[in-house]
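Taking the form predicted alone, here's one chain by itself in structure tokens.
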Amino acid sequence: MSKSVDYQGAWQLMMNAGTLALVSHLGPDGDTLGSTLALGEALKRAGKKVILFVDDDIPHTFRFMPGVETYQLPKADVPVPCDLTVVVDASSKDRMGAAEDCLSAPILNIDHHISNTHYADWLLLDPKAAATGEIMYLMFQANGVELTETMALNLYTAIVTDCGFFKYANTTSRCMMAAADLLQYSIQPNEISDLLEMKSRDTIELLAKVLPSMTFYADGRISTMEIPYELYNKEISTDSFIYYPRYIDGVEAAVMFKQVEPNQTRVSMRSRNVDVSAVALSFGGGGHVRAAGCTIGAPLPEAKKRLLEVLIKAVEEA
């Protein structure tokens, strides 16, 4: 069980370390990247040696973020000595990927997922935060850390991607006030929005192939889409695909199945009223009540069958 720390306690832990490894989670999104990049810059400015890890490809959508090129790919068989490992925006230890094997230092976890499994030695957790980027902003404020334009841009990106540009249910006045404060650092919201919404031609062509897989269950209350292994391409961003079944009238839960290995299927879920974080947690995943995901060690057809059994029950009970 983790020891809970507050903003000052988390910052002091990092100030007591000379070398820190910062880890973003598998399937990196704007929140884990923006939060980690901003924290990394703050620590470097404080005189710390910082190494950034992510055991996955970074989607082209986020390549505009300052410092993203400094990420390294962890290797399970190559130990990395450091004083403290900081895992950012990851609710369970397996989300570290190979970084879990190459890093042996004590772990500080900074997160906002209600499904957090308390795997770290220390935990700064705020489930009411719309994004981990919001927690980072508040931690910097609480410890008098001066922001730079690049830190502000990364934090703003972290916040808006995780609250859907303030349209998701996790949007609060606090996250909007944080974002508003960050705008004073020469940030252009329209430019960031355009960069994040931009789709490659490959993405649209894959979407055209995937849309026909849309299927409905539980009297139309569940809608699914599938990316089979033969169509999977790690270079193509598919994060936005789930919004097509999500915004169909009558659909209460939308699911995207993506087979990334012969025996590994990634699952993303979005819902209106169903607690999909509980469904994800039953498969070793996690997330938020309305947005969650997991990875199932099985081919897509089997993974789909197993997950739907649990999800259909959850929808009927809801």
Contents of the next structure:
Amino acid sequence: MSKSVDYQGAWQLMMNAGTLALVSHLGPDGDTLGSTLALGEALKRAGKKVILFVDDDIPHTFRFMPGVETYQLPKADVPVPCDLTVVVDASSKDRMGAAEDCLSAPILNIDHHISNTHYADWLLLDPKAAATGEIMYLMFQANGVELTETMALNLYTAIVTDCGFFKYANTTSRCMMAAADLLQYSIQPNEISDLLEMKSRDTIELLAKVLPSMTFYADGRISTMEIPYELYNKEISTDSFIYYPRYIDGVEAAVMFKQVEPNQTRVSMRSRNVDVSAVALSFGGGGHVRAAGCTIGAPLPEAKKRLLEVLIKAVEEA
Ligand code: AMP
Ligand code: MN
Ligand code: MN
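Please give the other form, namely the form predicted in complex with ligand AMP, since only the form predicted alone has been shown so far.
Expanding to the full complex; the earlier chain stays at the top.
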């Protein structure tokens, strides 16, 4: 069980360290990257030595984020000495990838997932925050940390990624207030929106092949789409595909299955009300009530069968 810390407590832990390793989660998104990059910049400005880790390729979409080129790939067998590990936007320890093996310093976890497994020594958790970027912003405010234009750009990107540009149920007045303040640092919201929404032709061509896989279950309350291993290409971003099964009249829960290895299927879920985080958690994943994911160690057809058994029950009981 982690010891809970508040904004001051978390900042104090970091101020007591000389060298800090900051870790973003596997399958990095705008929130984990933006929050980590802004924190890294704040810590460097406070005179700290900072190393950034992410055990994955950084999608092209996020390459515009200032400082993103400073990320290193952790190597399980190359220990990295430091005083404190800060894990950002990751609800369980396995989301660190190989960073889990090369870092042995105590862990501070800053996160907003309701499914957080309390794996860290210290935890700054706020499931009401739309994004970890919002928590990071509030922590900076509470500790009088000055923002720079690049920190603001990274935090704004973190927030809008996770609240879908203020469309999702996690959007609050506090989240909008944070974003409104960040806009004072010469950020052009239309430019960030364009950068995040832009798709490659490869993505749209793959979408055309994948859309016919759309299938409905539970009297149309569940909609699924799938990318079999033959069509899977890790260079092609498919994060936007879940939009299609999700926004269909009568659909309560949408699922995207992606077979990333012959025996491994990545599952993304979105819902209107049903708690898909509980479904994801039962397969070793996690997330939020209305957006969650997991990876199932099975080929796509079997993973789909196993997941639908649980999800259909959840939808029918709701
Ligand atoms: P995604 O469908 O990948 O956009 O993820 C939706 C939400 O579920 C995000 O908040 C993720 O952090 C979370 N999530 C996705 N996959 C996993 C996983 N394997 N383990 C824990 N949380 C996950
Ligand atoms: Mn994330
Ligand atoms: Mn997040």
